[in-house]
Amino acid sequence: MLNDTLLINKKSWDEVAPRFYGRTALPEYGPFAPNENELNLFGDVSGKKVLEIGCGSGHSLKYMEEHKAAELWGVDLSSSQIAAATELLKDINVKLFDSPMEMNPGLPHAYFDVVYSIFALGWTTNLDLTLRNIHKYLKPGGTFIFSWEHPIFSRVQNTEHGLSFNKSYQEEGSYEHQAWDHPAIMQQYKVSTYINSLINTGFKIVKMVEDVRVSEELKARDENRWYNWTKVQSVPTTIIFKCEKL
């Protein structure tokens, strides 16, 4: 049964899903972040069973199919996103589940070679529970890769006098997301919380990336948006982890 926060977020995502069709999907990890062509975190996925947490409109799964992954599975909280992914991938053999990441909708344990989440994991209402689920889905030695907005980015705002903190970095917990017209509840964690939760769940952290990639095209595209160049010059937008199941 979905709790109140999940119900609010599901309704919000069902309404705004068309705005995010095809956005932030592999090979991209996040705004102004290095992409997979540069990082090569996945390596060769041909013949591998892959699962995406927060699969959105299905574009990252399509990327995996184009790189010859053997099996494609995806989970998303939003029915609208699952419908969009189903249409996009209609000619591809894929298993999609309309479900929050905090619940197992029937996914097998110790089955997947790779589990990944592109700019979606931060929507979890229970980080430890979600990571435990992912750990169970993976084979021993399997790879878990995820990206999310860097925890410091939303704590900083543009002002007429430059950048300033709008809340303490030490503050964690739920807060109302302000970027949309529709109510949504997000969770705020420190980088150390992600690191310690991964370690405590049984993951080895192979690599962490918080670099910024700049191009004139990206600067023009994102001007005056939440991920704007003024902030990006000083604050990383995206954090990326590559982990291995012990």
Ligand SMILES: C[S@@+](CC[C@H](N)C(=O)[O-])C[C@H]1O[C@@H](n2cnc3c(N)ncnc32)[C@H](O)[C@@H]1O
Contents of the next structure:
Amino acid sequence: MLNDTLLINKKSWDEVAPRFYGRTALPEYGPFAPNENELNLFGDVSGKKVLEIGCGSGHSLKYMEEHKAAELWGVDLSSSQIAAATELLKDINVKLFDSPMEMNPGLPHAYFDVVYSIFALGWTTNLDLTLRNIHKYLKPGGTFIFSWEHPIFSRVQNTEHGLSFNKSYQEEGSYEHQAWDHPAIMQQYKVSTYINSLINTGFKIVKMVEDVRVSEELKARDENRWYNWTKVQSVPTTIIFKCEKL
Ligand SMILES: C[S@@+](CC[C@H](N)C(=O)[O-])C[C@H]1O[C@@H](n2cnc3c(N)ncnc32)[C@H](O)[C@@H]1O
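Give me the form predicted together with this ligand now, not the form predicted on its own.
Following is the full complex, with the preceding chain placed first.
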């Protein structure tokens, strides 16, 4: 049974899915973040069993197939996203599950070499539970990599007098997503909450990235866009964690 927040978010993602088709997928980690070609966090994935959490339209799984991963598995809350991924990957052997990351739809334990999530994990309504699930799916020594919007980014807004905090960074919990015309509930976790939750679950943090890569395209962008040059000059857009299952 999905809780109320997951039901709202599922409906919303089913509506907006076409707008996000292939939008944030490997080798990209997120807006204005260094990409995998530069970071090489995954290393050689050939022959590896990989699972994507919040696989969206399936473009990162396609990237994994092109890099010769042995098994491709994906989970996503949205039936529209799973349908898009099924179509994109129709000639590839892949296992897709229409399920929230907070639940296990039948994924094997101690099975995957790599679990990853590209700009999806922060949607979780229960961070500890989601991380515990991921920990169970991984083999000992397995790799967990995820990217998400940097927690400080949504707390800072552009005003005519410069950047200002619209809410305290300390304040965690759910809030209504403003940017869509469909209601969606997002979650705010501090960076230390991610770190402590990873540690408490049994992960070793191998690397964190919060760098920004600026392009001419970004500089030329409309200042009203969510990821705009004024803001990105001072605030990181994306945070990336690479972890190992202890
Ligand atoms: C920004 S998209 C990720 C895009 C993906 N990297 C791609 O290449 O298409 C975020 C994804 O998270 C999914 N999502 C949101 N909440 C979720 C949840 N609780 N469990 C699983 N997936 C969720 C959405 O349906 C959406 O596909």
